[in-house]
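Only one chain is shown below, in structure tokens, and it's the form predicted alone.
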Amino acid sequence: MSKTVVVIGAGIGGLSASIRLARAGYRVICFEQHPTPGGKMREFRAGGFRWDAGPSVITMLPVIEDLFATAGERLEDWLTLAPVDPLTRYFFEDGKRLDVHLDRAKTAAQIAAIEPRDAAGYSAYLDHAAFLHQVTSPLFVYGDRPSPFDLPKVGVGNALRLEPFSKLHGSIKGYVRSPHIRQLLGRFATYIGSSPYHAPATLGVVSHVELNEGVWYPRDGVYSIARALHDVACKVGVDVRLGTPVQRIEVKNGRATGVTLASGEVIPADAVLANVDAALVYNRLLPQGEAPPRRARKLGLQRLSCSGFILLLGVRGVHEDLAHHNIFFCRDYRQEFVDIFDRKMPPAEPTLYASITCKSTPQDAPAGHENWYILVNAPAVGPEYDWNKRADEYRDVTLDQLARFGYELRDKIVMEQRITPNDIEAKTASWRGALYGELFDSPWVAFRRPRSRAGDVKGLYLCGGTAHPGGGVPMVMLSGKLAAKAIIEDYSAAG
């Protein structure tokens, strides 16, 4: 008789894990709280209007590939992925503009007209990238956790290129000397929700996968990826259970035994999965005296990465002048993050992230109009800023500093959604909305991810963007992956 398992979230690293979990035959049941597949890819439609709500930039295609051909099953009859350009086109305060692309020639044209020196630096360190790639993701990324024994694997001589002790601002100095390039290539590090200036040199690897490898777009929108994975996961055999929330994890004798849902239906399992942020997972989910209170105090008070302000405005006309993906930076970067992890407030004069995804699907706004989602990192919910009474006010320190760049939308909006920090960590199930979980800002936070065997409990196993090997689609993906890994080599190894 096939062994069961209990996965808890629908999002991308739970449809990851389930499937390949049905592939191998064992009898999988997936429940999520929501109505709707996908965990943080979300979309949201009104008035004619589609935003992607969630994440927006598609990175390691290959990575995608895996779990469709792991289903049996071909990408391209799914999903149609099209590569975007230019990747990211990006506003600065002082009025330069500049486009990068996958073809380096071509943003290196761009930046020689504003720092002729940086035009070879910058090429130089997109191939420092692609070594820091080559060297620690076959440790970091695709494999189990490791731990610091693990270094030796990388070998000496690359283990000293890795910078390891380096921040990612300080790496970037190194090769670039316009703030303006510097600034390009340290907000990389806000894709895990850290800071440039407090992050590892080591995370110049996330550049490598846009830069060097190229950014790509479902023709449906990102949401379409959550869409066929829940599709998938259902012809493979996944019972997945949609509107179906789980109120606690049973354990019996440090051993996870299922869940019990609100409805106060229990399921029993051999195995549970929880594509949950682990602090929710320690500190809700499992019942008191169950797993050890040190672990619960220490994934509760870390330090968190950051979390998000959201605005999905729906807009009267089209700007011509504006890409896909568009980056409106600050004037002064390092105290964006010093308030946002220092202070803990949201930044006074932020940096504006803008996908308008009907530059690429039309048929996202109405003819005429476009939809953008803004976003601007804040800090995981506190007490130093009540969004519950602030969100107005935040709203428009946002749309002032759109209209600083020349673009004024108040009286041009006709739908708009704003999505809080307080919203995210309810919707979500983040702890204290923060998106990544703890801030990646030494180099050890890559040893101290939860791993995919939860280890004090038998029989639980965690994915997701807080667990190894961290967040992102891919990354979340790949998390699922080796917590079904887990599962397998443990329950084949116990018959």
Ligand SMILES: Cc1cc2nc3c(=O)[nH]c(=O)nc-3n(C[C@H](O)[C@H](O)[C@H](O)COP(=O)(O)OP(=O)(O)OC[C@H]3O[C@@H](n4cnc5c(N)ncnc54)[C@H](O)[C@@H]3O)c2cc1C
The other form holds:
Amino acid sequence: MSKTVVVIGAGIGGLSASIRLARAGYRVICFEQHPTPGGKMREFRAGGFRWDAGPSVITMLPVIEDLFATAGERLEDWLTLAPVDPLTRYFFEDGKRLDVHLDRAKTAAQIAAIEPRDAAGYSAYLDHAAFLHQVTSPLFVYGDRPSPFDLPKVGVGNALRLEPFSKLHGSIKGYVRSPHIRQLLGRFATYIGSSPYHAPATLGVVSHVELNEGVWYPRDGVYSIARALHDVACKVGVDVRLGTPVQRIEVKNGRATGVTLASGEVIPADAVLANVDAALVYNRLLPQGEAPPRRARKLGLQRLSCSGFILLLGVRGVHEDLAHHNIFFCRDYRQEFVDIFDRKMPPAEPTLYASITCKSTPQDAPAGHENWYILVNAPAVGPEYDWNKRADEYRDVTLDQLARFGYELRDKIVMEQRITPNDIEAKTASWRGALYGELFDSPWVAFRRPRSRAGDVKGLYLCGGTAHPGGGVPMVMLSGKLAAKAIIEDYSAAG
Ligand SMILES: Cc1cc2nc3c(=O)[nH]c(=O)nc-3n(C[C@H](O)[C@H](O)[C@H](O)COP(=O)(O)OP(=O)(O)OC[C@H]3O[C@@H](n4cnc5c(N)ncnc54)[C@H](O)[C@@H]3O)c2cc1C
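Write the structure block of the form predicted in complex with the ligand for the protein whose form predicted alone appears above.
To see the whole picture, the full complex is given below, headed by that same chain.
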């Protein structure tokens, strides 16, 4: 008889693992507390507008293709993914503006207009990022157990080029002179909720996947990925139960034996895979006395990656000068991260990311209107800033900052929805609203991030943005792949 795996959470990691396990012949039951699948990948619709409310930048297309191929499905039957060009339009406070394209020559020409010497430096940095990807990804992205003992495998020469003791900003400074281009290349640290001044130099690898490989957009919105994965999961036989919270992971003699639902029903299982923030798994889902207290405490107290403050706006009028992805950089980038990580306050003068998907999919907004998604990096939930009282105030900070760039939206807003770090914590089950678990501020974070096998509780597995290899849509798909692989290895070995 086939083994039963209970998956807690129908986020992208949980759905990806479920599909792989079902295809490998396991009986899979996936419990999701919300009535819709996708976790942090969410969408809102109102007044003829549609917004993606979570991830908006999709990279690493081969990872998505691999998942559909494993499911025995043709990706193009489920999703129409098109490249986005320009990748991003950047705006600086001194009026400078820059479109970044996959075509380096096109980008370099614009960089030369800002600082002639940086055109070559930008290209050299992207070559370096490609090198980082080639050397580190087999271990840290696709490998299942990165260990310091594997480091000799990268070779001494390569190890020095990885600049293991430098921060990202320091590394970038060695390639480009202009503060504008430094800010642009440093911003990729925020893709994992860190900052260029905290993240290790090796995280230049994040810029590789966007600037060297490209960005993709599904015609029906990013959320259509979650919908497709849910439907594929059902098609391959996963029993997806939406609106069904899991209360507790059952453990007997140090082994996970199933789960208890909020309804009180007990579901026995041979293995339990939690697609839930690891800090929540150890501090809430494992019964007291069964969660190793040191690990629970460590995960609960870790220094956290950033959260976000989001405005979803339906805006009257069409801004022809804006692209699908836009960044409005603040003047003092270092101060922005001092505010977030040291003062634990949202930045007094934030950098804004604005995604306007109707530039690619016109039906996302009524004619003559635009659907703006504005994201500001913010600290994880803490006592320093009470979002319940101060969200209005911060909305004004955000709109004031946009107005400084010439986009005064206040009299054009016809629909509005706000998402604070508290909402992210409550709606997406993330520890203190942090988007990516532990702050990536040293190379050692990659070694101590929770692995697919929980290790301290037999039969318990982890996947998702706080587990190895980390957050982001393609990365959690990989974490689902690694967790499914671990279960298949352990249970086929056990017969
Ligand atoms: C605002 C924002 C912007 C982002 N931007 C990008 C981007 O541009 N590009 C990118 O690649 N990534 C981005 N990300 C990150 C990306 O969305 C996440 O890393 C990824 O979606 C997380 O997937 P996951 O597998 O960890 O599951 P999660 O999304 O964390 O889902 C976990 C699921 O488990 C469920 N769950 C939790 N506890 C229980 C329980 N007890 N019982 C039942 N169900 C439970 C939750 O309801 C949830 O559905 C962004 C995230 C956010 C929030």
